[in-house]
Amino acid sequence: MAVSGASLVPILLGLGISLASAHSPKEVECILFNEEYMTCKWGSGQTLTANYSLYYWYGNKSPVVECQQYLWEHSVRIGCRFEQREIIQFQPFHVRVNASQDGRTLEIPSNCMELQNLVKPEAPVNLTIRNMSSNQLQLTWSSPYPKAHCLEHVVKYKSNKDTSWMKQEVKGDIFSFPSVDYEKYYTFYVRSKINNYCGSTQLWSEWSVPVFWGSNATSKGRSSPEPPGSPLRLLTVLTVSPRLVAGMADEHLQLFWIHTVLIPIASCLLLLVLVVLLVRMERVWVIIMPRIPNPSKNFDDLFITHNGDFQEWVGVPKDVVESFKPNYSESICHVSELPYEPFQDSSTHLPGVPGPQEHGPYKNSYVGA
């Protein structure tokens, strides 16, 4: 039976609304992880049966690319993965999305983008809390995402006695808790976005892995806060896949090895070679503990042979001995003064008297043998 123009048409019609209706995704969602990679998803494998295809271009003029990496599920494509290299920020961004199945194509067009307003950081990591004073507490950490100055941050936190999370935002990547209580044990989050500054998005990182400080009294091995100026422990959870917590037993084992055993017997082999070295070295001995000199023996001779005569003990010749002995005498000559007699002048001059020419004021003698 034959079948005219003018109802095909209708037949086509609605073959492609059927096609549109029952395979064609929503919408595209692109998000730009962190600046390293991103993806675009049109829908899951368990709702698509369908072919896809995805093309994209920048700005106006831009080539038309198909996607080089496509995201399965079930054997049917449900996006597209785009390397670093393949990303170009503050560009417009348009994607196609063609849709076939029985041999019928159908194009599926999406709005344009900017990927500055897609970005999506990597969570906060290397949380720290630090006592600052009595009550207050310093919240730190660092974020993977290379662009810092143009994130900001949500700390998410509550004690075990409270009943809902309190929010607060913060510019930076220090975060102060005025007021503490040491009875009350506490639990921190921290995600991040990018800034206004940066871009205009309102894709959160995901939450960060907690960390905990305080005391809690229900729990046993918890002691008290840390005094202030130091660092507090951290307790964080954290998924530990088997094969690393091998490693680390290896780890510790070898350390375990290496301070018990190896270490005390290399120490016991280079003091061993050390004594020995000191008594075989008879040279080094005397460097270290020297002799006292004992000089009583080199006197034996002087006192026991020779009677303490120093010059025959140190052998002087005898002719030289008596060399220095007196072989002469001297006669013996006496020496007198007389009594002193005051002078008296010429003009008083006694008779009988001698005066001063024949006589001085003394009178010596000399007698000599």
Second form
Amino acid sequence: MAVSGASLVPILLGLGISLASAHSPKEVECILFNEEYMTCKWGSGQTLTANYSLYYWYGNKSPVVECQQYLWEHSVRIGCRFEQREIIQFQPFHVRVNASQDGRTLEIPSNCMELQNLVKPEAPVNLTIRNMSSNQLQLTWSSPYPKAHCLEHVVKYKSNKDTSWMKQEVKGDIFSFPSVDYEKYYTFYVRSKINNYCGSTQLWSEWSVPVFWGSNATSKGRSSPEPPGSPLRLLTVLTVSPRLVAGMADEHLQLFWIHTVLIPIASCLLLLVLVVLLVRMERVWVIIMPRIPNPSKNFDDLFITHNGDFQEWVGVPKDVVESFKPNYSESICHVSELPYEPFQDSSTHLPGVPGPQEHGPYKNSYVGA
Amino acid sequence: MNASMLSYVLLSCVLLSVQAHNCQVSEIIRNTRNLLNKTQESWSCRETAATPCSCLPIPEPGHELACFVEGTKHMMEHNMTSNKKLFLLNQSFQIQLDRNLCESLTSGKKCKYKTKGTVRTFLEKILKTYQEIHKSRV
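Next up, the form predicted in complex with the partner chain, please; the one we just looked at was the form predicted on its own.
What follows is the entire complex, opening with the chain shown before.
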């Protein structure tokens, strides 16, 4: 029995330690709410049972101070609230939480924090929609956070015919919605965060109260802050809808005339004007309808400048031209035939030898070279 | 360079010189964030006796600019990064120090520090310093 009792003790101790570790808080989480107050929490009352104390200090030299205002849940301290005068940003913030139970004290680990990176601004308020020209809406809002130049925003919106939300980041406090459809019903939300120029945080504010725009709000389409399921909104829909239908029919007729008559006529007129201008502008016409080429201009130089001298116009070198000219001369050789005289003495005529004038084919003299 | 380009360059110089008469924080914050985002990717620190990882001065109040100039210069000399933004940061700090543009950061012309930090801690100190200036502005 003693042996079995002794063996149970380490088992029970191990169980106790594991239980304690299962319910002990892991770390301290601090959030600055709109830079007005801060809460640092280390758990919830459902899991914690020990007696907790929080101490804090800034940098390395400031005194260690105990929390002045604890947060309680189920009679257990679960956090500490810091007022604005106790908050210093851009200084290393150290926190130590001690948990004591049954005479034992445990320290909950906490890293050094930079409070400017733990700011969570309040949600934007006073969301207002204005109808600008050319189907454009302008959404504006204001923020309870005192430093507007430290904020960036995100607008979330969709219409009653969309299935998913659209999100758009906005640096200032104005969002322009470029092309609104008057037949749709839009819902807009806005939330804020400290931008990179004032801190390094991922803590977004809560979404603002929504604002609505579209045919379900009023006959003129003004913004309305009523939530979707309110009786006032339903009544507005019921009373407005017959007028709304008539208004929509007129609008459709107008759109029909614009799209099917006015725009085609205007396009045709514009086309006609362009064609007329095209025809009358010779510079453009020549490109479309080129003239028949007249190469005579290319030969003006030959006939005017060089007087038809093809060799000069072509550019034959003068020494080549000279080389074709003969560099020798020949005297003219005159060749003539003696005049014909009748033969008087027959004894001197040899047989087979014709007489000088009887059979000779040439009777006149000729000039030979 | 023709006349129009010359006038453009001259006008830009005039505008830049006018702009540099106050403590510019936005560009420094942007460049520092850019370098911080790249710290994990390209800067692996191998600690040795000769080249400790904690080698950049974490300044005491009032000596920030002098230490920022020294620290960024050290980073450039040791090729801690080839990022152009580091050079721009060094230039900005040098100008602000020389012209005494950010008075709260230039009470001391020489760098005074108690501890040295890694590249990340050094850049975070720069970021925090200028975020504080920007946030305190109306």
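Numbering follows the first chain given and starts at 1. Note that the structure is a prediction, hence the values are computed from the model and not measured. Whichever C-alpha set is largest while still superposing within 1.5 Å between the two forms counts as the rigid core.
Fitting the two forms on the rigid core leaves the C-alpha of Val125 displaced by under 2 angstroms between these two forms.
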